[in-house]
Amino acid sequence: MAQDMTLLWGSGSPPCWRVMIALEEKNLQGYNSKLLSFEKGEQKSKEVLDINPRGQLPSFKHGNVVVNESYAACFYLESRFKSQGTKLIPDDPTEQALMYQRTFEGLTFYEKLASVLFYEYYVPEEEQHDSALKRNKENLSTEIKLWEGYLAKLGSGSHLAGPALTLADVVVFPTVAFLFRFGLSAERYPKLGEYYALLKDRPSVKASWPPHWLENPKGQDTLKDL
């Protein structure tokens, strides 16, 4: 079954680390993986390019089938997997549709976020300006405290869609993840880092933490006055 499976991947990547995490919880362990480097260009490679046309991580294919964008393999593993493992989408109907709410809100979560920390990366030099990154930072400070709030309503010990994990944690917690592996304070966000606290542990994330942050344990402080 998973040795039919395929995965080239990235360290660090949130998009890889989704599907890493959903792999984990429905028992896919011994699937094909392979660690490229973003620095060195490998996502270009022809290896990738001939699964994913795009040329990016993570590209993930099992037997013909291939599901390259991190959302859909998500959803693609939970639908055929869907009697084995942890039950990602709940059967009760509300909080069915909180999953949803949440795991598709997770997109914007992680557009705000990737809109600082990547934001060297992604715009031209001559096209940076301090206004640009200080309006970023504003828009991901006000989604943050967004996030802060739906978890306050929950109660305590909550993931988000309600009181067991479904896929709307598999794809947002690599974005709370590196909130906190910037500096983000969990005495500002409590609630936030009461669930970072609740999930990092677990053994789907801990297979999967990004190679290179067990190598380097400090992050960094970037967003530490958010």
The other form holds:
Number of protein chains: 2
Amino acid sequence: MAQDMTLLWGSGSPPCWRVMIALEEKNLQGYNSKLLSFEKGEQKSKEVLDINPRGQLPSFKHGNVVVNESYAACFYLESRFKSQGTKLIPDDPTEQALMYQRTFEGLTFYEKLASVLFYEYYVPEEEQHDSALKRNKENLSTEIKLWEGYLAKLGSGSHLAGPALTLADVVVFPTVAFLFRFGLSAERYPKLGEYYALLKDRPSVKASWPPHWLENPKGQDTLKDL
Amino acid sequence: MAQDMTLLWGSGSPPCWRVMIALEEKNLQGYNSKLLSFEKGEQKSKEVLDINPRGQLPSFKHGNVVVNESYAACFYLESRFKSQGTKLIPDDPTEQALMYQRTFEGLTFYEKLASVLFYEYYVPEEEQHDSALKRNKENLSTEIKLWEGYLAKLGSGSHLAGPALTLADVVVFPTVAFLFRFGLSAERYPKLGEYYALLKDRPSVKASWPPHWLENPKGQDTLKDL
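Alternate state requested, the form predicted together with a further copy of the same chain (shown: the form predicted on its own):
And the full complex, kicking off with our chain again.
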């Protein structure tokens, strides 16, 4: 049990979700979990700022150790609890290489997703351009094809860096889940569809599924034509 | 000697520079080093695309292992050559936590720098807004103050995650070097100035100093009022 851990998080935030999956995979259930509301601006509350001067979620504390960046928290948890739960970083250097490569490409994948889904949220109205959003969509489409190709190469039933789940899946799966939540066609991207189906019923993923997605199982169709 | 390694890189690219510092710190001199020109678009050449479908630099190969993302390459090199050269990831989990945290905050630091320095390069002219660039500058200024504060807390002569150099310095130093190359005031940010002075003469940093900065030692003053 992980009673000496506290996670402040927001529902459906991919960075938060990464840390929640890592905690589950490392068998660290029972941590102090506090769901905050982005809509109410609670990421800027004193409670968050005391841990995280950036006023962002996730904010994560283990005893006196603070690790807020989602990737940093995942690396920390894997290192601190190496022999507990799922081994997220393989021992073999060649397997590690692919795992690291996909893990860090995952940041670009998420960024390209966010630049489409959250365009109107991040860009002030008077600075928005149809040409920019169109370009962002094209870039996201190119990016999705890259990942579809990675999965095709690895073969059926594979995870992102080989047969077993690794850190790469922990950090990238939330991005893939967002794609399908927002209407990506599993017919057009069958490998990503298969990967999504494989992971979505994994206990760590089910246990951390965004609560507001559970309340509203139907997503949107923003990405249906991609 | 590292004759089984190849690094394709561009002069003054912070991501490339990270990998070059890591190679030096791990005593991996003698790799096949090929300087390509962004101006000539050589990052889209067949030579790069054969290793890196994204057509980006750095592109890095060790034997048959390809690791192109700069952070991934640094993690791979540290893991593969753990007992060689500088230990970039400390053993102690608490020290690791701070190191991971700063390492990943480093991505935000670089992003905020790039959103100012490369604004006109990345944003098509008809989509540029003075209001956006102004906001980017304010965000960069806030970010710089955060790092100035981190260094102030650690005390004089410190590296980013404690007394010794770690992975955090390897990945963040190029961003700091860019700040001063583009005119940041070391009087206004004395801790960052001290940190820059400490690192710039380190052998790994000197050996990998951007060649076009050596040719033209004088930088620009874009950030002088920040």
